[in-house]
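Here we start with a single chain on its own, the form predicted alone, put down as structure tokens.
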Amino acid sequence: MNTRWKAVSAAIAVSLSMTAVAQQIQVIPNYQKDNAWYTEAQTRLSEKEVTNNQFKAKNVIVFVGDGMGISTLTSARILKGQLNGQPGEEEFLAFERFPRTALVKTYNVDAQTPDSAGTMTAMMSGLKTDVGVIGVNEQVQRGECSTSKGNEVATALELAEIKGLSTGIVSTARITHATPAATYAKSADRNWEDISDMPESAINQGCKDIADQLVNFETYLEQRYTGIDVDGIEVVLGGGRRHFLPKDESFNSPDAGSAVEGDRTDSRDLTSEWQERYADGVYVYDQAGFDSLDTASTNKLFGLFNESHMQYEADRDNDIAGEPSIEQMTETALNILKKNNKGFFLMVESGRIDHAHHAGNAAGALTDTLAFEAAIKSAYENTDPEETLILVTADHGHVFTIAGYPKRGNPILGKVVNVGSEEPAEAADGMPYTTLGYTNGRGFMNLATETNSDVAYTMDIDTGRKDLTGIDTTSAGYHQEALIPLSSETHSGEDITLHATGPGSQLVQGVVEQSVVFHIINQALGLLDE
């Protein structure tokens, strides 16, 4: 073709294209590219167009919402919205605005369903295994100490040590829980959280209860690998006293509820012996504690606010000394953890949302969800975007269903409300019913403000359908209505899912195995390239 075909050639193709657009807004009227869901939408559009070839991060900070399934994530943002005097519905949580989104299958190696043990296990070791165990793979028969030996796998929390990063574990549940548990421990049993829950036989057999293997961390792990030098974890906050203290009262922290705190038989002080371990570590127990540690001077910390879990979020001001929130454990985590210029590694758990859904009670799940999402808002404001990796998923889900009918800005946690009325909607019984709810659980109760979920467990089981007239299904202390009678709600099979932003979030796509959690942190700290 000649230079002269050539520019009649663009002539036509720059003609037609100025046709087509200019018969694209003819087609498209202004009030509907003028419409705010258009612009919206096209301005999303264009913030995901803006691509990272950036793969490498210095940093990884991973959030698990224990129990925060698809169903709890879309109530807790229009909860938000409520709360802000919106609709809601069109609201978002902050991670839910990360580019990169995934969905993650759950099930273990053994179970549909799956627990927190296998599912945490998955991701921080790269592959899937049975339910009820803790860092090692499916071959270990549960609750058999033997079988476990020669079956442990390696962690991202292990190798972040081993690399040289700072490490570090915040829960708002005993930190020798499932989901803490797995990122340190090795165990054939999660419930071995301290000696006096372990059979003789696997004391015997030389296994070790989860919380001596805390704070013998450092000691394990060079044990199992010849040559290396690790420092140990540099912060670990959470609940579960009572697994690292003697049964005996004379050893009661000075906010102790019950009256003998401790639980471990082997007269043994675990928290006495991290503070000899490191001489400059800081053990703090309490709010005031927590509150006069200078993060600029601190280089291991360790904290134990609670015997067993920690408060709900909505329960926090009723603790007996006072607790600090995720937000703020996730805040002085990050300042010291920041110090060390290889990097680090942050696992932040949310344990509070599972245990409000186990007992039925949706507005403690919720709340909790947006405590959480204020900690990761602030680590991701508190963070560089480009040398940081933050990851926010759950583990499983829940029974947890939002239905019927209700008209937009309906009150989430109140009766439907359908579409052009102003009255409940009822159902073919002829009597009012809740937008959320549990398939199986304790079921019904009205417990008005009370904020602690786990009154619900003093209560008898009363499943079935309720009349809620009259009844204030908003308030914090209503327990959804349940189908099944359970002893607790039960998780779900259902996928969760995995929000991404930093270097190496563009991994994060499509439909996964909860094991390549492990693979995309892996990939973007290189933890085996040394």
The other form holds:
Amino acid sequence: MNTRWKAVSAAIAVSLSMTAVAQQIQVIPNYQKDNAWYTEAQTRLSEKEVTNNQFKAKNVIVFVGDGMGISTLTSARILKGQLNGQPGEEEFLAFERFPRTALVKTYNVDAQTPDSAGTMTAMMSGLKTDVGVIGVNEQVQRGECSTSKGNEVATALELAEIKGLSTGIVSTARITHATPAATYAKSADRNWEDISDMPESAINQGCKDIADQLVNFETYLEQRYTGIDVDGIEVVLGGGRRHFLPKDESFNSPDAGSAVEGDRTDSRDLTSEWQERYADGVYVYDQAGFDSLDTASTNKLFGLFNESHMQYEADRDNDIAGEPSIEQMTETALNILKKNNKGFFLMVESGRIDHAHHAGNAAGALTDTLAFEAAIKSAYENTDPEETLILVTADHGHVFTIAGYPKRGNPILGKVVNVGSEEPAEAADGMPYTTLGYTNGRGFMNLATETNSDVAYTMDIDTGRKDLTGIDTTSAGYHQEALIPLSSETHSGEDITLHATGPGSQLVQGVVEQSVVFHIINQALGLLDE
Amino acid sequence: MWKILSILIIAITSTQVSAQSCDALWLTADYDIKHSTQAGNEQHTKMTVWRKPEHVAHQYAQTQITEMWQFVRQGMLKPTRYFDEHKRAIEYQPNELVHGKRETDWSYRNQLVSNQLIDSMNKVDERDSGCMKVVTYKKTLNGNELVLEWLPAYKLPLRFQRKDNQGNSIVWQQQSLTKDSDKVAAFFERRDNYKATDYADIGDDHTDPFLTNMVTQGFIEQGASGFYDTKGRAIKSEHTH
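Would you generate the structure of this protein in the form predicted in complex with its partner chain, following the form predicted alone above?
Time for the whole complex; same chain goes first.
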């Protein structure tokens, strides 16, 4: 090709290119590129182009919404928007705005649909294990103490302690329940919450109950690793007093709801044992004690606010002595943990989302999800995003679904009203139906203003279709219809989400096994570097 | 009828509560519950009341279910349901709804008949004295004729009858009343040692055969304790309907 042809070719190429640009501009009309959805999406994308190349964090907070599957996130964000007077669908939960998200596979080694014990062990230890066991690998036979020996796994919280970080556990469930227990305990059975729950053989073989393992965490960890010196968990806040007190009325807390509050049959008062070990530590059991805390002078905190699980968020005002919210507990925990210049590891569980779903009460589950969101938002706003990795996830989902074709802005807890209509749509059976429902469980209940989801267990199972005409399905006590009758609604086996922000969050992407969560924490904190 | 009752009273007095005080805190009372229809059908069930201070249990031998209520602080009632066949229990929180009813009336569970209902009835007879004094009350409630023979010393009915205007009736008849505190204590202690599950945890452990099958074992059956009308509603007073 001679020079002249080269020039002609170049001119043609430039001309074609300019034509293409001109055509592209014409292809996207102004009403499209100026559209709010369009510009908003472009802005979000631009924000994500800014990459933080810092992978190491000083602090890690892991938030676990027990049972907070994807349909729970969607319906909670819509409820949040609607409570703010908006249509709702356009809303985000605070952590849904975090820059990184992954889908997480939740199955256990021996179960397609998992439980909290196996899933939380995966997140805290980096390996999957069997359903029903805590802090041990899949070699364990559930309920057999002897098989747990030699199969204990190290957890992120333990490694953080060994590294000299401050550590904390917060839960609205019993602090000995499967999810929080997986941060600190090793147990062949998730139900061994206190010694009275254990078979004689397990006691004789030297297995320790979960409550004992919490109070003596420092001793047991130092026994497992020769030469280490840890100072114990700084903050423990949750429910479950019954597992720490003797089965003796004289040990009742001032706000005991049972004639004999404690369950322990070994006469041990673990709250006293904890106070003896940590002379400068503070033990609290009610809202007043919690409110009077001085976090500046408190370095060890142990709070047990209920005999069993703490109240549902919607039910907190009904508690005998009052209970702090999950947001309040998280704030207090952070104020104590932040005092360590080396950093901290904190796990916060919203335990009762799961329970409300099991009871078939979407209103309860969504209300606790929004309380959980408030705790996460508070943590994000009260920590330095340059040095704190925040992970938000669930352990598993529920058979909870959003269905039908309700119009935009239709109350998420309401009956389906089709686009262009003001009246509830009729199903093929001539009756209205709700947007939210469960595949299985106890089914329909109209408990009106009842805010305790668990009341469902005292009512008859009533699955199948009901005539909802005249029933306010948006009330706190409404329990959605279910298809398959079961004594309790079940977990689901589908993926859940992992949301992340802060240094190290760049690794949260794609579809991952649940055990990856541990490895993300580990790489951010360098737990195994020393 | 009076003859039978008199014999019963004498039997109770002479063989079971003789030389005992009128203390109503520790006792056991057996009841026969007879359902009769106009068509002449008859069905009997048994129920035993176990009582110790601030605790009352209603034991149903046929279903092997025992329902227990603790009278806890601030006047609240804490229900527990024992599945005797399985030696398992489901523990509720104080003041929870059970079968759609929030238990707030200790007298109703502890005595089978609430003070409110007794106060609303007409006293028609009184016989005997001391521990075995029997006071008879009557009342018509929503077309039902109620007759209560009441043992005030023990705060329990000797006999309670509800007859509707279709000729159907139900009669709770006390069969025996004993006061053996050791036996009562052993009864409660045995159940206290059952493995108890907080009812919030029912859905949380799918590998527990008891919990997953509980629905077929009578857990959900309509509450059978105390006195109910034909629709399963507690008979307390006209204000409860």
